[in-house]
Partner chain sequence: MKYMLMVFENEQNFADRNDMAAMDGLMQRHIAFQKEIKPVHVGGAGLKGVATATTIRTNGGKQVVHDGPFAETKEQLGGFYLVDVPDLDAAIEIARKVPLMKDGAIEIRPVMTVDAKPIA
Amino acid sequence: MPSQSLDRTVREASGRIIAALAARFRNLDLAEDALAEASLRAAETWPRDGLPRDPAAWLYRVSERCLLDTLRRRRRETGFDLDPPADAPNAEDLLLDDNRLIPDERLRLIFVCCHPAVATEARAALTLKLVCGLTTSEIARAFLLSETALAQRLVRAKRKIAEAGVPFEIPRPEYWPERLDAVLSTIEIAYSKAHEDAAGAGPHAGFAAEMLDLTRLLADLLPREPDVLALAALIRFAEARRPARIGADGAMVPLSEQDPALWSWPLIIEGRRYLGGAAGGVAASPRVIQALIHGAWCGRKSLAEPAPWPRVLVFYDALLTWRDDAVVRLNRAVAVAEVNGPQAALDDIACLDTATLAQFPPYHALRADLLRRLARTVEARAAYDAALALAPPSAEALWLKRRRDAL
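In the form predicted on its own, present the structure of this sequence as a single chain.
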């Protein structure tokens, strides 16, 4: 279906298209508007004329032409005209390889969005919107914010970039430290969107391969930066486990029940190499600790070996001293339940802000599991229903339904 192809193309290629246009024309708003206009034209012409051979290349060329049209109109109003824009892509153009046609400027745009002129709390959100193509509602859920508040942050951030005259370039290495945390946070959240669907069938599943590439590039650029190496390790550990995350019946398989024989050991070995560089002889940081947690699981060779819950809990206790937030508390509670029992875990999460977590499926899923184990069946069923009402991915939904129906 043309409409489905358009949705998929925009989702997969919008980051590269906006990054390439923004790098060339140095205007984020114009780049976004041009892609939106090109998408509208695609919605009109593709059902009538058929899909182009390379839909992403078509969108890039038409976006470029739309942006040039806009500049022509603006400059004509001031008495200066540009040359006519390029023609619409023809059949010969569309035979070009998409990766050569669309310059991949995403790393450059990530550094632009993470400029110190942009408010700290808006940097990762802006990058996820422009570079990764996440919707405002998806980003708001990731940051546990309302859509209105998130949208206001994005508008202010783009305005600040324009007002400050931020150069559209990767800065010299001495300016990286002031932007690096936001860059890594962006990559971390983008990968989590690919990883949240156990089946790898979600709209952002393609981020997994892209974040592997980006972290490899950053590790090559900053081979002695512990946080860069730790994130590269974490993503490889998590991605290595993907083959075991879904059972033959299509339901999610919890990490403690996954068969390590199905994991990708080349990725685990690569992750260990990065983790060794990150954790060797330096003070721990939140990202290093998170990578150690994933590394602890990837040290398991078979299901016959005990799950590393005690070590995982120790790492989460350390992480909590750095990053005491709801997500860390919830993940720690999973380990607490295994080490100290479900009641201790339930007590630990009782202090969390339930209003903030009301739209966060993992919160309800964890409560449901703890209540189930405590034989509080009515409350457990209600918690499972709350998680399912938030429309989790299909594999997770199937697992939740089975747990609920087995009560």
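Residue numbers count along the first chain shown, from 1. Rigid core: the largest C-alpha set superposing within 1.5 Å between the two forms. Since this is a predicted model, take the numbers as computed values, not measurements. What changes on going to the form predicted in complex with the partner chain:
When the structures are compared between the two forms, the hinge, where C-alphas stop matching one rigid part best and start matching the other, is found at Trp176 among Arg381, Ala240, Pro226, Trp176.
Domain motion between the two forms: the smaller of two rigid parts turns 45° against the larger, based on C-alpha superpositions.
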Second form
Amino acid sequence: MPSQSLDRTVREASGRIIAALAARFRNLDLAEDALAEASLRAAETWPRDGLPRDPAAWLYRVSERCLLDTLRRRRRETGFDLDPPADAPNAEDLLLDDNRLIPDERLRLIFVCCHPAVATEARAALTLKLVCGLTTSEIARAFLLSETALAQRLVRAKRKIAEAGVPFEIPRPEYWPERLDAVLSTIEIAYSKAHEDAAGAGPHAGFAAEMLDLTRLLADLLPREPDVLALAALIRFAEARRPARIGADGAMVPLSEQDPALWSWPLIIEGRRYLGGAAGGVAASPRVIQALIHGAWCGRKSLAEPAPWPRVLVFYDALLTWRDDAVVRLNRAVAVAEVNGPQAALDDIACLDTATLAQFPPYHALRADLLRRLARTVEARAAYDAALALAPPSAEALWLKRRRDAL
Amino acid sequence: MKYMLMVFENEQNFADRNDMAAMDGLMQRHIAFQKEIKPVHVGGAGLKGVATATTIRTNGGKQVVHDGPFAETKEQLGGFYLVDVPDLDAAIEIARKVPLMKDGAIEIRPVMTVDAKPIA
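Now that we've seen the form predicted on its own, could you pull up the form predicted in complex with the partner chain?
Next comes the full complex, and the chain you just saw is listed first.
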């Protein structure tokens, strides 16, 4: 059996197995170690004896036995008690094996990984590792960290969970909104890593797929939470457009110039289904509004159709009542420029705090574009230069350079 | 699991110790809080102000006794509660309710145990 299919089985099943074992034994390290040992045994026995009827169930059973063995060994060492050794799986066990028998405790595991007592910068990495089954080296590449640094971060986070007594429970209803928000922000951080890589060929590309899986899982487990559905929708809309985000020449293609024919329509349809459940047309939270904005864009069938700027502006106005910050204001100004003209947009961003925005390439890029359209060429050139000086990602840099040189 | 809930407040908020109504109010809230957490309340105390603090610092084996708290910070340890609850979430829930004069912070720390209990 090719080792690739073993890897895939392990990755797909690992979240459920670790969650189920950790829920039962209240120990993440024991659960992880047991799965690692079971995977080693699979690598030995599967090629020799053939693939088990249900590989995930096999891994779960063997992991469970490994974990029980470890516990017995530890008890013997500390002189506590002596249980009989674990039985080898018999024919009956193997017939009964069915991965539907693995209790699904992944939601609890997600809440543990995203507990506010876990360092913010470790939550996304821990979720990708334990829930999505990514390897430490994959996560390290995505977060631009050395493997050692990331491994240390994971160890510290797991130690905190164990020693501070973070419970393996779904939070109580009164803390639900706060805790769910921590989970969703973690997924947003992880996804923004994947999204930054516009071409989708870099180290993050792989886990954009994990983010689709993770949001699907959350939406299945929490089908009545508008924010969960909105995030599932938003990630689908954003992923759907990935093939159109970079032109043949390697330069970024702005949203309004992307050819909808290149978008992934199955993902857009899936996204719409989630958005329908989240909003029913009502802008109930910042996440729902953001999903509505992405949804508006993904409603465009071809470049011949007018861009949905007026609707987008309405949504940004709504978003502003929830979250009045510089990033929202900048995004809104892009729509203002299209609906009310570049001067109106320039006036809008003139009142923003330039000190904090000076380090933010999209601020300079937007100013440059507005000044260009107002034929203020010298100022536009300076703004393009300011954006480029901040070393934006290469596809964006190429696009900015082209605009500047066309002045 | 036992947790220590350390109450950090700005002593400036207590500057007007003649404001008996405010001090009484806070005291009443602590008494009510203690009543509420009675089943898990293991211990605790309020501390006198940092002006009464004395610190012994050991550095390279040499000990120096000096006046004042170990660190001059805006918020100072003003008291603590010791609670015995199942997990961190339960401790957080209790810590949210610790009465404060005004603003402040509650640090939650698990208390070390000496018995080497086997896992699970």
